Each structure stands twice: as structure tokens, then as C-alpha cells.
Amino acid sequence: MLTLKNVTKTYRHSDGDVYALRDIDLTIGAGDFITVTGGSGSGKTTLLLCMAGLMRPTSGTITFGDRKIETATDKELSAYRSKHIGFVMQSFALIPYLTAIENVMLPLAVPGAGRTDQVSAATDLLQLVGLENRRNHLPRELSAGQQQRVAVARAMINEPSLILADEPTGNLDPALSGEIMQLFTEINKQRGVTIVMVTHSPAAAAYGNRNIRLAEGRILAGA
């Protein structure tokens, strides 16, 4: 589905470059769902948005299925995006003054389905996260962990492939962060869409079935 071959990024900085990632060989099958570890700054985040086509590698081949992601224009990186991928962050990224089933259909703010279709297909996504009965409620009116299960059916909206989520715990206590992996599972399990995950904390790591191990931008283990 996506294959990485020979990824370097390099950040230019006044104190010389830095090497976020080197020489990333990776291939994600679709349906797997992988993890990602590592300390801090071991190039995850980046190796996340390049996948995204968010950012482009400074070398190397990044294709999704047969389109090259490294060399398409703004453009078509912008249509890529919206068209395959979901993107999960620590910090929800929800809108504060739009309501539960508001944040979810923001991604459909483009030519499309009709709106009947939109209300109920987001309606349909807060059903399968459990918070149909929050549907216009405001973040700061839901928990941390329904402010998370609302960034995750907002990702959902436009059926992704490929869902990147980075460190989508993070800011969860262990509880809670149980229900945000068994929610993905269900979604790569029961939807088949395949998921890169960012993690820091182990009990996260262990619900992918593969792991990859980051440290100096260099791939340990795993892959």
C-alpha cells in the first residue's frame, strides 16, 4: 500500500542540518496496523507527516499504490490527502466553537456528497465511537477521551485507507487511552483500514500486529 525506500529528511538549521530520518526502508501492507516507537526526537512525528505527504523527504521514493507521493505537486498531495488519509493527533485538534457532529463532517467541506448524506454518514461515525448522543455538544462540553473519539471519527469521515495517528494517547490516562486502541482496533479490524500509530507507551504498542523502533531517524527493529 505504501512503501518508503531510502527516506532521508533533513532539517537545514543555522547550527548545520539535522537528520530527522536516514535511509527509510518500510513497507506497510494494507491492513496492518503499526506502531511506531522511540524517544523523543528519533524522527517519528516526521516520518508520519511525510507518509502524509505533508512534508517532502529531502531524498529517497515514497509511493502509495502506484502514485509517487515525494514528487506530486501541492495539489495532488492536497487531493492524496483528503481522498486516503485520516490524521489523528495528541492534542484532538478539534474546532472549539463547532459541536461534536460539526468537527466530524469538517473534512467534507468540499463538492460532494449531498448534506443529508454527510449529516448521516457523521452521525453514523459518532454511533461507531460512542458519543451519538453528544452529537452537538461543544469539546469543551466532552471529556479528554470523547474529545479524542470525535477527532477519530472526523478522521474517518472521508473513508481513509491509511489512518497516521500521533501519539493519539498521549494526553489520555491509561483508561481511557484503552478505549481510543480498542476503538482502532475495531477500525482495522472491522473496516479494514490500515493504521501507522505513533506510541510512547507500551500497553499501546502491543495492540498493532508489527513494530517499528526509531532511534536517530534510523529504523531498529522491526520493518
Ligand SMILES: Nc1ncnc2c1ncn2[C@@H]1O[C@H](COP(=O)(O)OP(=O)(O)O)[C@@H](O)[C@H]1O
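May I ask for the structure of the form predicted on its own now, the form predicted together with the named molecule having been displayed?
Only one chain is given; partner chains and other molecules are left out.
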């Protein structure tokens, strides 16, 4: 599904180039559940941003199917993210004045499915994450775990083939973290969605079928 070859990302600094990623070689197959671990500054988030086409590597190639991500235009990258990528972030990133179902439907605000189809799809996903009865609640009326469930449902609304998750359990206690990880497992196994998840948590990392460990921008193990 996604292949990275010799991917390097550097930042210019007065003291010299700073390497966020160094010669990353990684192949992600359809249906994989990959967890990415490593210390702060190891390059985990940069890796996700490059996969999403939100950051261009300094050198190397990133291929999604037959699509070259690193050389795609901004318009092509926007279409790539819209059609193929779902995002789940540590901060939930819900719109505070929108209800749960409106937040889930937000990516569909771009012309596409009709309103009735959008509501039906969002309702199905809220049922999947166990929040159909909270569909009209605002984020402030939901617990942290429920907010993250809404965020997961929103990530699924465009039927992505790949979910990129950056510390999705970072703001949750262990019990809620386990619930979110069980949900990711269900989405991965039952719906066949590929997941790449950055995490500091060894317990969360154990849910993946592969673990990639990074240090100073290099893969130590798992590729």
C-alpha cells in the first residue's frame, strides 16, 4: 500500500542541518496495524506527516499504490488525503460548537454525498463507536474517551484505506486507552483499514501486528 525508500527530512539551522528522518526504508501492506515508537524528537510525527503528504521529504520517495506522494501537486495531495487518509490526533480536534454527528460529517462538507446519505453514514459510524445516543451532544458534553471515539468516527467517514493516528491515547487514562485500542483493532480486522499509529505507550504499541522503533530519525527495528 505505502512504500518509503531512502526518505530523509532535514531542517536548516544556523548550527547545521538537523535530521528529523534519515534514510527511512519502510513498506506498509494493506491490512497492517503498525505502531511507531521512540523517544521525543525521534522523528515519529515527522514520519506520519510525510506519509500524509503534509510534509515533503528532503530526499527519497514515498509511494501510495502507484502514486508518488513526494512529487504530487498540492491539489493532488489534497485529493489523496480526502479519498484515502483518515486522521486521529491526541487533541481530538473536534469543533466545539458542532454536535458529535456534525463533527463526524465535517469532512463531507465538501461537495459529494447528499445530506441524507451523509447523516446515514455518520449515524452508522457513531453506532460503530458506541455513541449513537450521543449524536446531538457537543464535545464539552462528552468525556475525553467519548470525544476520541467521535474523532475516530470522523476519521472513518470517507471510508479511508489508511488511518494515521498520532498519540490517540495520549490524553486518556489506561481504561479509556484500552477501549480506544480495542476500537482500532476492530476497525483494522473487521473493516480491513490499515493503521499506522504513533505512541509512547508500550501497552498501546502491543496492539499492532508490527512495531517500528525510531531513534534520531532512524529505524532501529521492525521495518
